[in-house]
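Taking the form predicted on its own, here's one chain by itself in C-alpha cells.
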Amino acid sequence: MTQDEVFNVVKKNIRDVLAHLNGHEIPIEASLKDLGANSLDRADITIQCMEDLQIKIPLVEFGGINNIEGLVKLLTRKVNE
C-alpha cells in the first residue's frame, strides 16, 4: 500500500471525527492538534486507521509523532511488513 492511499485513509477518519474539516483540505505537514482533535480525538483517528487498515500497532509506537505525515509514515511501514 503506498503513502498516499494510506493518507486518504487517515483523511477520511480525521473527517469522521472533525465533522468541521468536511470539505477543507487537510495538510500533511498538520498536526491533529491543530485541526482541533482532543486526545480522545486523536486516539479515535489512529484506532480507526488502523481498523481500516487491517492492522495492530501498540499505542506506544504513536508517542513520538508529531504530525498527520509522521502517522502516515508509521501507518504505511506496519502496513508493508
Contents of the next structure:
Amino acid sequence: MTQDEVFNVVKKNIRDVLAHLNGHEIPIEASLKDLGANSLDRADITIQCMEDLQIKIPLVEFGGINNIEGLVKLLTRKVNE
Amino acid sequence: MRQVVVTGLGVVTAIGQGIDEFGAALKAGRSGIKSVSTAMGLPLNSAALLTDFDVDTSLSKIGDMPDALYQRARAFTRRAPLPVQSSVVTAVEAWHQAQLTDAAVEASRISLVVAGQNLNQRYGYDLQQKYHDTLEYLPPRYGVHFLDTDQVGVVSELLGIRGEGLTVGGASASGNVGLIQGSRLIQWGVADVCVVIGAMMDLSPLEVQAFQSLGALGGKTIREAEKACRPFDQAREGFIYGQGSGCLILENETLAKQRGIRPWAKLVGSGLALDGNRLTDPNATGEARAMKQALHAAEMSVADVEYINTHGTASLLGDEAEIAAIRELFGDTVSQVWLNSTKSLTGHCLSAAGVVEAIATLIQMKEGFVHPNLNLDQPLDKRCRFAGRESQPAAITIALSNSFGFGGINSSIVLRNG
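Now that the form predicted on its own has been shown, please provide the structure of the form predicted in complex with its partner chain.
Time for the whole complex; same chain goes first.
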C-alpha cells in the first residue's frame, strides 16, 4: 500500500470525525490539533484508521508524532510490514 | 425561604419535539405508541420510540437562537449517543425559552442536574456486539460516553455553566428526584438557576428482555399498538416503553422577577420516601407518604389539589397501589381531583418520566385542560375522576405529579400556578 493510499484513508477518517472540514483541503503537514481535533477526536481518528487498515499498533508508538504526515508514515510502515 | 419558579421548558418525545408540538399532542390526545418492527432488535411489539428524531430538525424548531449556540449544539452531538443528543436539544430549548442565552447571570450561580442513570445501555450493547472480537478498534470516545456524567460535561460546556453539577438517580422516579435536588440547590442558596434534565434511558435488548421476563411490560396479549397502553384500565397488562427527555429551568423567584421573566409556575413542595424494598413491587403506604410530605412541604392540604399527574404506568400492581394511595389521602373527596396518565400517550419514559410529566402538568395548568387517559374503558376504581377519551377544560391552580421507581423509591412534587 502506498503512502498516498494511506493518506486517503487518514483523510477519510479526519473528515468523518471533523465534519467542519468537509469540502476543505487537508494538508499533510498540518497537525490534527491545528485542524480543530480535540483529544477524543484524535484518538478516534487514529483507531478508525487502524481499523480500516486492519492493523494493530501499540498506542505508545504514536507518542512522538506531531502531524498528519508522521501518522501517515507510521501507518504506511506498519501496513506494509 | 427562597421560592423556586419554572422559567423554561424543553421536551423531546414520540408525540412531539418541542413544547408547542408536545402541548398540541397532549390536547389532541395523540399517542406515540406504534408497532415496533423486529428490525429494531428490541424484544417487544409496541413502543413510543424516537424513530424520526434528528438533532438538526429539532434545533431548527426552537427558533431564533444565536447561530454560535446552534452550531456548537450540532458539533457536540454529532457523534454522541441518542440520550446525549436528546438532552442537548431539550436543554437548548429550555435555556432559550428562559431567555438565558444572553442573560447576565453569573455562570457560577447556575447549576446542572442530570436526572437518570444507566442512560446509554443500547450504545454499550451495540458496541459490544460490533467489537466483541476486535476490542482494539473500539471507538476511544466510549471512555467518556459510557458515563452518565458525560451529559453534565456536554451541557455545562455548551451552556457555559460553572456552578454545581451532578447526576441523580431514582430509577423511574429519577425525573422527580432531579427536580427535588434542583429545587433544593435554589432553596439552599447554592444556585440562582438550575437546569434540570430528565435524561432518556436508551434500553438495549437486555433490559427490554429482563422487563419482559419480570412481567413488567404490556402488550402481552394486546397486539394492537394503540390499545396496548391502558393505565388504570381493568384490562391493563404492563407498561409500554417510551423514549424521550425533558428539561426544566428552575430559578430563584427573585432573580426571575429581576430579569422580567414570567414563570410557568412555582415548585412549592416535594416528597421523596423509601419503602425499604429492593424489589419491583409498589407500596401504597410509601406512595401516600411521598404525596403527604410534598403537600406538607407546600403547606397545603388535599383540598387544595385539583389535579394529579399520576405515575400510572399501566402495570397491574402499580396502578392499583397508586389508586389506593390516592384514596387513602383524599378519602371521599377523591371524586373531585382530576387524574390522568401522560404515559398513555408518551409511553413510559423511565428516568425522564418525572420531568416529561412535570412539563405535561405545567402545560395543562397554563392552558386549562386535562389531557385524555387513553384506553380507559373499564376504570379499576369508579369513584376516581379520571380524564376521559378527549381533553376536557379544567382550571388547575395546584397539581401533584407522582413518580415511583423500582427499589421502593416514591416521589411527588407540588406545582402551583401563580
